[in-house]
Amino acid sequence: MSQHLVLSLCKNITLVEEVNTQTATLFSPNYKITFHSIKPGMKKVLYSLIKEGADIKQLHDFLEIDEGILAELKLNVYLQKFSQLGWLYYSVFAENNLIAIAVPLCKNTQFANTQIFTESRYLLSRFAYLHLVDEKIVLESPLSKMQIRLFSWQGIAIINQLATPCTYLDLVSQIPNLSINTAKHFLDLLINTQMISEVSIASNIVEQEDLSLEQWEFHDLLFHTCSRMGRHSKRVGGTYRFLDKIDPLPAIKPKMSDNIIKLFKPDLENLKNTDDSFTKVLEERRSIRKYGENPITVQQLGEFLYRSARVKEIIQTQRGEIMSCPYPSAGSLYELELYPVINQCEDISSGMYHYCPLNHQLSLISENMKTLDALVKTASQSLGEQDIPQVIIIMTARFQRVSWKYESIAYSLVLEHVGVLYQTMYLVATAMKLAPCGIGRGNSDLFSKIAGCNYYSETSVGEFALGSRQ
């Protein structure tokens, strides 16, 4: 069994070698490395990281052959050129059963090098979570440019007992049939991975000594890795993952009832010669949490949904509908939905409406006050329990209008989105002399249950206050 961890090089590498020029190239798909006048050392050492694997002394000792001593600087510059390209893997055997590999993830996977000490405990970082990927257990993390593959059961006890802070021997006696050398060679990888963090005599938990990532929470911090490049190797963008799969959603969301309100559309020619300045209004623009006695309009509210968010011209292309609205959406996709929700209004009934953005009018959803309560009030909280808002408006993603197109971005994208309308909704209700405040929380599942909404498929992203001025 191998002292050490086992390094190899991934599989989609290859070696050619020209006998007669005494070079040796290594490829991957985007990347070469061609090593010339190659002695028969650093032969041994390529052809073990392409099949087998090999650990660190085994390779130092292939390349000592032809380097003498200069054979473990040598090493560790041909091992760092490979971790910066992403080509090579970390694995631990017990015997001669694979337990677990490190993937790497994206170039510039530097192993840290970190040493497992006896005395020492170690605990399961909180950003490391297990997960199905392939038919194989895999545990990953946020902190991490590496995965790691498990094989055996006993990674997953390892990873377990982990819960707790524990010393590698404490391993071994609480984990039947595991030898000392896999322990702490599983221990190697995971502290190397970011995956665990060590325990200071104090009970002081490295990883939390960290201030900045003291104050990460799970969720944001993955969302955050996972939405953005350099620490995954998911493909990202407009890659129409499912086209020819499966048919992209309609631009335009079919009415949800029969009883319409057609709204009110103001001049725009008129109100480009009336309207205070781009300046004065950006200027003046802030969130406004009470409201006039006189609650807003009806036409208040049509001009105000007009401007904002109308659907200027849908045009038809090979890969489905797009769409021109007054506010930016990614793809012209215009994935988000609105939902007024009329607490006070002028000239209309309480209730939960739907606007439908082309044809600028309302349908109805729910006129029942006692169900609508409960967002009123979780809105109301939201605003820190000033004036109850006249009308909210939720903002829902059709989600599927984006992930069609758009992998590993496409809920980052929503979310920048709803940012944007927000914006938008505020220059507006500014420049009308109305009160806008953007929320900061709503209750999905409530909205779902209340729209009868699939809650995979279209629920609420974000939420706005709108009403009169004082």
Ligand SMILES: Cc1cc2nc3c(=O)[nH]c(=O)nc-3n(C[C@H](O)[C@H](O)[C@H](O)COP(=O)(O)O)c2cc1C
Contents of the next structure:
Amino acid sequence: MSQHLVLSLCKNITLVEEVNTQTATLFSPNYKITFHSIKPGMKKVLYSLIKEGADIKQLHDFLEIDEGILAELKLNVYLQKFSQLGWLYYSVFAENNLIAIAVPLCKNTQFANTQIFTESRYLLSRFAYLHLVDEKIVLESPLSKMQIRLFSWQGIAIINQLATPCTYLDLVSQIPNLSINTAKHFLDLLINTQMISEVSIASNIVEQEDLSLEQWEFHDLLFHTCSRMGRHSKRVGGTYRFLDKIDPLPAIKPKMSDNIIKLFKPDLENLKNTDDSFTKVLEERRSIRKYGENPITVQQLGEFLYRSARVKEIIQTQRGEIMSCPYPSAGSLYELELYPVINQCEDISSGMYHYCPLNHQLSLISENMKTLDALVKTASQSLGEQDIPQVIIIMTARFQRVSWKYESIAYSLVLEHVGVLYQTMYLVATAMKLAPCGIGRGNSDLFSKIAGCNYYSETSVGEFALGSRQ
Ligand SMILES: Cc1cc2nc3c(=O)[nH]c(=O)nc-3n(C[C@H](O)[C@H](O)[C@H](O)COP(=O)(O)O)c2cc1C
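Alternative state: the form predicted together with the ligand, after the form predicted on its own:
The complete assembly is shown below, putting the previous chain first.
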């Protein structure tokens, strides 16, 4: 049985030997390394890494038939290179049964070779999580560039015990039929992939003492690492993964009721001459949370929506419909929909409406202010309860407009779109001498219930308060 972690190369690497030139080449789909004048020991190392794998001691033993210390130095350099390329797997076995494999998720993985000590206690990172991938339970963490694939109950049992600090001997006494070697090797795998840390004398682990990490919430850091490049090798960007499998959503959401209110359209040519200058609008923009005695009018609401969010053009492409609107949107997809919740607005009754940006009209969804009250209350609380917002514009996303095209970044793009629409609305409201304010939280579950949307197809992703100025 292996005395250490077993090293092997990932399965898509092949070894090709050229007997005539005494070379051997490792090929991955996008890289190759050629070994010139390869000696028998090194050849054995490469074959064992490609096939069943070997622990570090066995690899060094293979090299004894070559030129000793120089070959060993070379081996360390090669192992480092394989690690940098994201080629090196580390496995734990118990009596020849595979327990777990640490698999690199990208290049430049950090398998640190930290030792496990008998006296030391170890604790699971609060960022580590188990989930199902391709019918396997895997342990991942936004702190790690490796994924641990679990093949047997021992791994899960150890992870469970590491919820409180443990030595490896504690694990052996707590988990039936767990050998010292398996416990130690598994901890070895976990510590070198940043899944656990050694507990300090002060009973803390590194991530609890690091002020930056302490202030990251689990879901935020996971979202960050998954939607940015560098800690995974998933495809990122416009990959159109559902092309020819699922039809893309049309650009315009069908009208939500027959109770329609046509909105006022401002004369943009006239506004170009009469509006305050861009610099004046930019410099005077403020979040305003108190409103005038006379509420905003439906004409002002119409002008505001027209200037911020109307559809200027729909363009048919071979990959679905795209649009042009006053604010920018990745891929011109414009997945955001607007639902004004009208609390107080002249010439229009209170309720929740859906804005059709193409026909520039509202369709009534609900006039039941009793149900809408909870949405208004949350918004009002978020604004410090200085006043009740006259209009709350709820922004939703029809998520599949974006996720049909974009991979890894779909939700982060949605939130970026909320940001650009916010700023456009802030500036339009300032130019119109209205009172605008962003709202940082909202109840998406309640919204989808009231609007009758499927939460996973469309729900709220941002809110914006609007009213008349004092
Ligand atoms: C994304 C975002 C969320 C916000 N959320 C709230 C909020 O929930 N409540 C609130 O009173 N102001 C909110 N604001 C307004 C900020 O407090 C305001 O922009 C900031 O204090 C700067 O002031 P100014 O906008 O007047 O320049 C939000 C602003 C943004 C951009």
